[in-house]
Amino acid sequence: MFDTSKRMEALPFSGIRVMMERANRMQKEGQDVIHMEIGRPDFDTPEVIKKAAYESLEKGHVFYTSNYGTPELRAAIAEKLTKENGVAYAPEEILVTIGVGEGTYASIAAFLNPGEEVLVPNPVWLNYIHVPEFFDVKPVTYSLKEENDYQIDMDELESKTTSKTKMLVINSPGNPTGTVQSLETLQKLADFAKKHDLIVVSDEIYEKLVYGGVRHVSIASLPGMKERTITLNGFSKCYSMTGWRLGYAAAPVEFIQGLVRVHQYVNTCASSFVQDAGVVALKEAEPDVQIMVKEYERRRDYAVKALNEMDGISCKMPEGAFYIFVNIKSLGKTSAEVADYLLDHAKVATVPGSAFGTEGEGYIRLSYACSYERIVEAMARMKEAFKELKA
């Protein structure tokens, strides 16, 4: 018998992943379980984009790429950003991974020294907590909070910061509380990053799913941000493609270089047919994804509604992505126990908050990418469920 690496023994598992692994066995049993624990939409795969691989298939289209990715994506994707983010980007500047979750692994391993230290939000997405671990890199979370509608606390942000920051990660819209970082916050991110000269890693996965009029704004669009900025970004989420894995960073050349070396030796690329679908999805899926931000819309409207009318919990109204961070503090439990008193009573699978880093203890965190149907029906048993467990 062999023992894992000690660096193996303090990296845990996706509390995430937990949840869904025990929602899966239950349902194998049986047992009738609505799944809004994982970010996963519930949307086929636009049709437009599954004739693309196809087709690519039947071209032969199975080889190995650059790894760099396919000349013809990485041109959609530097058009993409020149057109609705307002970076002017060269394909050059693009490199396609295997999902933003690569690009989070690359931008550490390539940029961060054992020893220096990372700003990262609390709560957020745990890769950004434990990836750097993995490369003895001291992740140093920043506050978001409730009261203060989740925007960045900047002076918090200075606290934290030392000789030995080198790099500032944001994700907006953001995981696990559907917030959108406002533009004045993001400008002050700006100047904050160019006085103490950090790279920016910002996580822009769910940037299409954006409701009520709330604007999407990349940070390197604003002056002299470019230059120290990787974009990660991908289509799992508002294309629907999460099995596809295809994601990609935007970076000049140099960050590149540094990213593609992580690349190449633990992914050589991502798959050749994926790559040429991609390509059709940006050019040729917009209406689908207008389609599925309007139903999400329609449930996150619903949810925010029902959760609210219980009896001692409340939430926020996200403006972005398809989560809720639910207030679950005045049911005297922690956020795990709330979370396994739902998927055994009620049989809904939700997320403990505290999964996603300390200021998550006290919330939940529910997807609303399940149907609409299991939204209210999920609504309904958490409602029963709330009340037996304050009874």
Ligand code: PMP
The other form holds:
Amino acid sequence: MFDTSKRMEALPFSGIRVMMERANRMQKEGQDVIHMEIGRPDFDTPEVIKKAAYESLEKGHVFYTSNYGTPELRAAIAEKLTKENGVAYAPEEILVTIGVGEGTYASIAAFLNPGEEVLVPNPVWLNYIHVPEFFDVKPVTYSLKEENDYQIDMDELESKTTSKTKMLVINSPGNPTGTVQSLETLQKLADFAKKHDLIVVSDEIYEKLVYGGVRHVSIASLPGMKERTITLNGFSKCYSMTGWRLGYAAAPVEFIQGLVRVHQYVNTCASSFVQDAGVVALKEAEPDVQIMVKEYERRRDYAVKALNEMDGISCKMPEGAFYIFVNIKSLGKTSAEVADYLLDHAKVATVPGSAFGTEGEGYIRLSYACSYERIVEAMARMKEAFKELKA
Ligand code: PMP
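Given the form predicted alone above, produce the structure of the same protein in the form predicted in complex with the ligand.
What follows is the whole complex; the chain from before opens it.
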């Protein structure tokens, strides 16, 4: 066997995957497991989008596209951002990526040197920790605390900033807490980024999944922010297209030119017919998205109420994404122990909060991207399991 690289050895398997694999194994053995661990919508991709992909293939769109993406998709994304997000982008300011996963990787690779620092939330989607580490860049975490409604604490952010800090990552609506950062927080973040001359990477993948009249605001739309912001977004969550692998970065041309240099040596381009389907998603699938959003909201409302009625646990009402971050501190067990217990005793798969960083300890993450009926069943099982745990 060949030796592995030190760089690779430092990359752990994700805690989410570990739970998912255990849950899948149990299911294969015939156990009735309810999957609330996965951050993957349970809906089929809207028919209009699938049809666009079939038609594209039939038309013979099977070749490489420009590294940047097709002109049609770049134009459609620029138009969407201008209209929906209030930031005027030209097609040249868009790079089509293989999901936000690639956008994250390219942003770190293209703009940070070894030893430099990037401010990232804690808890967080762990790519924002491990991708910087892969490039010997230091992820410096700032806390999202329940007692602060998971809003970013500007004093803490300020205290974590050094002369090496070059980038700030924000994610709203956020994984794993489901929090939408308020306009007031975003305005403070904008002032902070300008004061310290930081690049802002804004992961807005859950932007359309907001509930109860809450509005998503892109930080790039605030005065003086487009110039320093890389907005990452994609089709995985809002259009239920996780397997299609399509996303984009929007930023001034100088940023795009940096990102594309990384992208060209990893992916060349996103799939041709997937890009054609992406155009149709943006232009025609909004009614389908709204149906999904309504259903997520119904599930969220049910689950949050049911969880808060259970003994010994509690949760805030998340305003976005499809996650509930449940406080299990009073149970006197670690989040990994509680997640294991729920899987063994209730056959409900969740993710320990510790899988998202140190601030996640004391919490478990539930995803309500599974059917309403399964959520009702999961809540009943969890209620019993927690009762037994307390007894
Ligand atoms: N960003 C966040 C915050 C996420 O939670 C996820 C998926 N769990 C991604 C990005 C990945 O997105 P994509 O499928 O577009 O790579």
